[in-house]
Partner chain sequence: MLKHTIAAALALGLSAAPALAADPGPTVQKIMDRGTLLCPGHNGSYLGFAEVDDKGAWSGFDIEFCKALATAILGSPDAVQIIPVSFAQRFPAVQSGDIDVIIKVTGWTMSRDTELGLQFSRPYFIGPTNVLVRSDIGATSTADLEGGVFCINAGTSIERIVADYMGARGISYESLTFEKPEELRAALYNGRCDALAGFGPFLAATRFNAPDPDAFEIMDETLALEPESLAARQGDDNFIDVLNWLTNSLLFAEENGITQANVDEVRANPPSASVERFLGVSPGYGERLGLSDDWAYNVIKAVGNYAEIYDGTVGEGSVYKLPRGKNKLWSDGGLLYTLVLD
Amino acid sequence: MLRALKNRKARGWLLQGATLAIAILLVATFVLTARHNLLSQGIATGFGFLERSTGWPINFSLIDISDRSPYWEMLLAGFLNTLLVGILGITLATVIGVTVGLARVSTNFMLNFIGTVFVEIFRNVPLILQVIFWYALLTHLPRPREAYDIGGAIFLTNRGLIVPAFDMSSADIALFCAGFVALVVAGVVLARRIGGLAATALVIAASTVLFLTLLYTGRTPDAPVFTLPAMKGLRFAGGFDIKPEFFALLVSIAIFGGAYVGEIVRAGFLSVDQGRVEAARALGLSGWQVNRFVRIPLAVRAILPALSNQYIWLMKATTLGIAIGFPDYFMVVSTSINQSGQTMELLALLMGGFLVINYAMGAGLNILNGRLTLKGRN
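Throw up the structure of that chain alone, the form predicted alone, no partners.
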């Protein structure tokens, strides 16, 4: 034993093992104490409540939900809502951020000025304030009869944005979104082997096949494949209704996140060594080729670590939907705690859900970062 303690590596393993044992002992003590206190107050513990009916509905869900649905289905609906608004918000924030970032590094005065104004306004206003602002703006739009008509196909009212839609169920839309994300990840992995253009074409083709398959296998028989919204009575029939709560939260995350992503993109482009750009020009490369083969690859490597943190932060920011009544995972869990009294179990599920989402995002982005780093070394 004494001989083992003289070994530095063995002492390290022993200290780490002792620390882990103490941590497990403390957690177990807290859990058992909390369970004992809850039982002494007559509060049931465990996850048996997940099979009970909730008795309350939510106004937005990707799966069929009613006030008779059990708690586990309601929690699943909230979890999917968080994923939907988070993924769409991050995607839009990336598009806005790249556009703003390129404008900020542009030599064109007007583009640079517009990008600067956008960043200075939306980066310095708290996100919760922007969420409430957009929600108040959307709910003060005209009623359906006086709706803003955009090309006779899109209508903007105080009940939301009504757009043309394919005849697809919410579950089909969720499956398509999940499949599209998986295809994009697969495309990024394959891009190095088969080329960027080939990988992009493959992702587009596979997404089209997936979309058509879901459209023709999941739609209602004899129903039109594509419907345009039309006024019937006091409401619109046909099309797809995007609720004001969802729309306000999505717009807020996209704009607020876009301002931060824009600054990250700008910093990435500015970090590229000017000597390499000048060397590429000296070799006779055109402006597009300099950006394609020198500036963008080097900038992406600098951008990705900061961008990963921003994406994870934006995903957690979806919890602000509770301020305007959007039924995301946080709001569903909060309501479930008030209705069932299962505080510890539901908080554990809430933390577990966000850990799964954020660790999955972090792992994917770390893999991408690692691939780009190896490529740069080669």
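Having seen the form predicted alone, can you show the form predicted together with its partner chain?
Just this one chain is shown here; partners and other molecules are left out.
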């Protein structure tokens, strides 16, 4: 035993094992105490309530849901809402951020100035204020009866932007998108074998046409493909309604995130050693080639770690939806806590949900980072 303690490696293992055991013990004590206290106060515990119907609806969901849906479906709907607004928000923030970041490293004075103003404004105003600002702006648009009419098909109101929509259920749309992506990917793989950009384009076009033909002939006969929104009673029937709650949250995350991503991109480009750029020029590479083969690859390596953090941060920022009535995961959990009283279980689900999203994102970005790091000398 004493001998084992003298061995540095064994000592290390022992210490780590002890720490782990203490940590597990602490967590277990906490859980058991909480459970005991809840039970002694007569509070029912367990996840049985997930099968019970909620009795309340939410107004925005990717899956079909009503007040008769059980809690687990309602929570799933909230989870998907968070994913939707998070993924779209991060994508838009990246597009905005890259544009702004490039504008700020460019030598053009106007671009540089606009980029700087954008970053200074949107990075320095708290996100919650931006969310409420956009929401107030959107809800001050006219009510449905006085809606702004764009070509008789698109309507802008304080109930949202109402656009013509495919007359399909959300499951159909998901299937449609998956099918389309599968065909295009298959087409591109095929085209690579044959080779050539023209071939790729041709195959993509062909698969698109094929897919649309299949879709059109395979639909229920006489069913309309599109529905146009039209005023009916107090609302627009038909069409798809992009709700102001969703839109305000998305825009805020895209712009606020864009400002931060812009700074990360700028820092990434500035971190590229000027000597390497000069060396590339000395090799006779053109401006575009310098960017393509030297600056961008080096900048991306510097950008990725900071960007991963920013993405995870933005995903968590979707919880601000609760301030403006967007039923994201946090809001659905919070309402469920109020309605069912199962605080501990629902908080565990809330934390679990965000852990899953953020670990998945972190892992994905780490893999990407690993593949991009410079190989070779070590």
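Residue numbers count along the first chain shown, from 1. Think of the rigid core as the biggest set of C-alphas that the two forms share within 1.5 Å after superposition. Bear in mind the structure is a predicted one, so any value in this text is a computation, not a measurement.
**Q** Just checking, between these two forms and with the core aligned, does Arg123 shift 2 Å or more at the CA?
**A** For Arg123, whose C-alpha is compared between these two forms after core superposition, the shift is less than 2 Å.
**Q** If I superpose the two forms on their rigid core, does the C-alpha of Arg292 end up displaced by 2 Å or more between these two forms?
**A** Arg292 C-alpha, core-superposed: shift of less than 2 Å.
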